[in-house]
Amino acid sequence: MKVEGLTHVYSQGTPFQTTAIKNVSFELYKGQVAAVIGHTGSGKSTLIQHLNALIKPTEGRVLFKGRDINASKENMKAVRADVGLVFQYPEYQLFEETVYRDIAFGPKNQGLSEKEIDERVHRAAGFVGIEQRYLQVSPFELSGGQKRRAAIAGVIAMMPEVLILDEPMAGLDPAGREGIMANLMSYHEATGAALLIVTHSMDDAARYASRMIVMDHGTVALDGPTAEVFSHGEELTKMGLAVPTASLIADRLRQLGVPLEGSIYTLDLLEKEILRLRGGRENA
């Protein structure tokens, strides 16, 4: 996926014009985990939108496998089935009678046959850890958590060679959130599929994402590899960010004289560092 010189203006030519994002441009890359963030109003989820023909840009244009997703009818279509994008708290989307006609939906809009449409059910259930005996029941009768699950299976259903998430993991306790980004990296593992994740967790994107988009003010601020990204911590506190709780851990062991080399922005990457100094000393 290309985007090139995206710009967003909203009520353009009245006193309320606002322009969300400006001039933003950004390749994803198949198979690609990466993560958007910024503060509240930097431009996020108004990009995101843009990236499956939910809302036209005023400038620019979004490319996907080469073709402008807004060029035609039958570019829109494709893409929607293709990208894949499960908005904030996704379960307020169900409405189904069962959780399996809920999960069907997708699929079935797609004309697939109704056995591929069950396997693409099972396999999408599967993905995101909902057991068989839940499928014929009310998606209103799941936990919150349950319920999360089944709204994103409803889009894994599709099979889509891209997903984009804005904010998954919102509302979930610790638990919750650690089985919904195993299950995101089950899929992504097991279909070479693109994840585009929005969140404001600098943990979870430092913990996942290969790649960080930095949004602010409407533009990209940075973006290139995660270890990069957080050597810039001084810009990111900046404009609002913080930095992962690994990062200000290691700069206080620093602070206090411990040796901790390379970047290190992860719980992991921390625990191995004091692994590698603790076995260093005991050698000698």
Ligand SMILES: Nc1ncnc2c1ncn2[C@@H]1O[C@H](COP(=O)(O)OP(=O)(O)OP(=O)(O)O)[C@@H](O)[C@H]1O
Given for the second form:
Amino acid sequence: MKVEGLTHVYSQGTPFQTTAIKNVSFELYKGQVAAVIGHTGSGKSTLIQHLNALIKPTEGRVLFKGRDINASKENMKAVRADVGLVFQYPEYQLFEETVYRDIAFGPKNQGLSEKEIDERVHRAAGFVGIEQRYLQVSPFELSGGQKRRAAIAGVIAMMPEVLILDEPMAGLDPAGREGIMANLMSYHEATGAALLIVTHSMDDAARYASRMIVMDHGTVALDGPTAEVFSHGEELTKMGLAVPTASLIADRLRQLGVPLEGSIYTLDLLEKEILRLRGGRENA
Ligand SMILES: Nc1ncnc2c1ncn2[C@@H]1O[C@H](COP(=O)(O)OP(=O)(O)OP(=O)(O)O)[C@@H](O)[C@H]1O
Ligand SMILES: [Mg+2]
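Alternative state: the form predicted together with the named molecule, after the form predicted on its own:
Full assembly next; the chain just shown is listed first.
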């Protein structure tokens, strides 16, 4: 997916005119797991809603597999099938009588056969960890975390090649967050789909994403491999963004004289580096 010079102005020509994103360009590659981070109001939600033609650019283009997604009705329809978008708090969009029917809604619209729809529903439910016995209950009887899973399953059921999620872990407890991220990663691993995840959590971005796109006041401030982006600690702090917990611990250990090497931004990397340092002495 290629985003070229994307600008979006809300309420143009009124006193409420706001330029939400300005000349944003980047490419998202097949199978990539990327995080979009940035302060409140930096334009993250506006940006991602362009990626499946939900809103139209004021300027610029979005190309999917080389085709301008807004150029024709066919292109728009095609991108909606291939690029799945999960809104923030998607559970508010559950509306069918049963969880099954909610998950089946997308595949049904795609015109698949009953048998294919059934397979899609079960597969999607499996990816997000919804047990069979919940498929026939009303989505409103589910817990908050389960509702979120059901809503995500509804998009996964369309088997998108690119899955875009706006704050999928917002409002969940740590166990719920971890569960959803593991579910998304399993979808990515099983299908090779690209993930683009908007998150406020630097720790989640550090742990799961190999690429980070940092938004600041409607523009892309930093874009690159996760390790590289986290090496701009000072800039991130200036943008009001936190640095991952593991980086803070590593910095403190360095101040205390521990000769940690390399860029450390996850607890796994920190553990490996500490074990490496100790390794020389106690290889047991
Ligand atoms: N429908 C809208 N009409 C007018 N202005 C809007 C609309 N949606 C967003 N904006 C404005 O556009 C800018 C970017 O908003 P956006 O929601 O894209 O940011 P965000 O990075 O997703 O923020 P958050 O982290 O709070 O979700 C903000 O100034 C916001 O007030
Ligand atoms: Mg937002």
